[in-house]
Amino acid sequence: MDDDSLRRLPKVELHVHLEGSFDVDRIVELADEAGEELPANPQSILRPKSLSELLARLDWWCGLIRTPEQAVRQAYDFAARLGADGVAYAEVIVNPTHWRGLRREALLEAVSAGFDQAARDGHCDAWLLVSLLRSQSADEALEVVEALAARPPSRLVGLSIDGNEAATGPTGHRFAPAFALAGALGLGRTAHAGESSGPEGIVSALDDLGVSRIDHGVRCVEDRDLMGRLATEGVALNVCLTSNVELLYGSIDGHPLATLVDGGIAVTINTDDPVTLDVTLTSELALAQSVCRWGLQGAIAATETAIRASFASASKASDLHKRLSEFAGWTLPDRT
């Protein structure tokens, strides 16, 4: 399996944050426009030492976006970057709490507009996952979903939740009403769990929030019964290898991807914060190949899993299956 084949593969990304789409040049440009000093030297600004430091940095550089035009450009440029790597479809997480320079409604409309323009120009077809922050209250979370119901952004496909569970403690019960409303509205539901939390965070996401997939989820390997449940129920884990190595394992040799795959769990490969981590979906799939000894067939299978786990419309999923079949040179079953 060579990088060119992986790059041409019409890939699907389900766990990627717009907050992680800022490169150093863009941060410096925005800081200059806002008249703000950098919190660190440019060489180290994208290399936080912990999850809490990363979240603080995200708050700062996302807060440099002060106009809808800046947000449109950020969304457009990110979709173009994904498209250049051969990503055909992406569900991009946007947590409005990080973007303090714009009202939530203006931000989400601008991001949708940027994604629309990028899709028209032939770049990645990017859609929007609005994310709650674990430190928000139940009332704040419910207000977010009610606002989405009243005026949904054009590219909205689902609701997410992220943040440091190790710092906030269990949050599933607090956000259950917001996620229940999202489900009633027909939105897809996903949650970060099993990274800063252990297996108990995954169980809460399934039972309290009603999610159909988990972002990260890698710490399910600490509970064999939970692994069996995930495999039996077909819950997909949106795994981010480099991100997990940076924040959890220290080395790819310690990553449990092969254990997850061998356990029959549906796994997709993703980048998390690609610019911050200096990775692409192509490079992450190549890394997965080195762990699981996949050939190109393995990358195709992981992409098919991602299509099935996506919140794409039936027609969009069918189109993605067709593109994947054409790339593979045979007819894959349409399991949408």
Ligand code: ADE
The other form holds:
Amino acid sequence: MDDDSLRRLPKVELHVHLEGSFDVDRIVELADEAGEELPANPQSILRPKSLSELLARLDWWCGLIRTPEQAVRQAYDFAARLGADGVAYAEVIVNPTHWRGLRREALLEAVSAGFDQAARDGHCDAWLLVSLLRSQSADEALEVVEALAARPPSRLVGLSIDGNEAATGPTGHRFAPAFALAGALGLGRTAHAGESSGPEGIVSALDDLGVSRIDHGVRCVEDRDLMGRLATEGVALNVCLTSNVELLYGSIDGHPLATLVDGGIAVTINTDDPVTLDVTLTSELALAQSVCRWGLQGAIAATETAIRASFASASKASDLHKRLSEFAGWTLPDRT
Ligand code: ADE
Ligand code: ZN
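Next, give the form predicted together with this ligand, keeping in mind that what was shown is the form predicted alone.
In what comes next, the whole complex appears, and the chain from above leads the way.
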């Protein structure tokens, strides 16, 4: 399968952070505008070697954004970049705790405005998942969701949670009220789990937070019963291969993608922090193909799973399915 077919595939991304969309040139520009000092070798700030290093860097470069206009541009450029890679629809995680130079409401309005403009210009149709940080308190988390209820940003589709569970320990109970309110408001719910936490983090995300899908989730392979539960309940795992190689497994040979697929678990393929990790959804689908030997049909199936697991409206999901079927009809040999 050539990369061109994968690039033309109308792709869907469910696990991607706007915080991971800053390239070195933009960081240099923003640091200059903010009057902040850069490291001697700016290239060295990319390619973090651990999750805690990554999170600290996200704090630093997102903190260089000081005006709504800068945030609008970051969101617009991000959707344009995804569009150029053939991503038709994306749900984008934005964690306001990283963006210390802007008030939360101003940030979320600016991101929505950037996504709106990009969609009008024919780029990727990008939507917003507001994310909590695992180290926040129960009150802080509830206040975030109450504020979303009072003034929902126009592109909001769901609530997420990310951060470092190895550092915080189990926190599911702390965030249960915030996620319950999000559910009552009709928001989609997703959580990072089974990356910096083991299987118990996934169980907590399902039972304490009521999520319908899991970001990462790969460490479910440490518990056969949990794998069975995920398969039976049809919970999709939003897997990010390169991120897992860089921050968790050290090599693609150690990645359990094939075990998940063989176990009947619904998987989607995603980029996590694409610019920071120097990947695109096309390159991640090509990597998945080399791990699973699943051909173009596998990439189409993963995209179908992503549409099903998305928080898109029924009419949008149906449009995405139609585009995907048209693509499959042109590309795959007729087996009738
Ligand atoms: N925030 C950005 N990338 C992340 C990851 N891989 N895990 C947890 N939080 C994150
Ligand atoms: Zn992530």
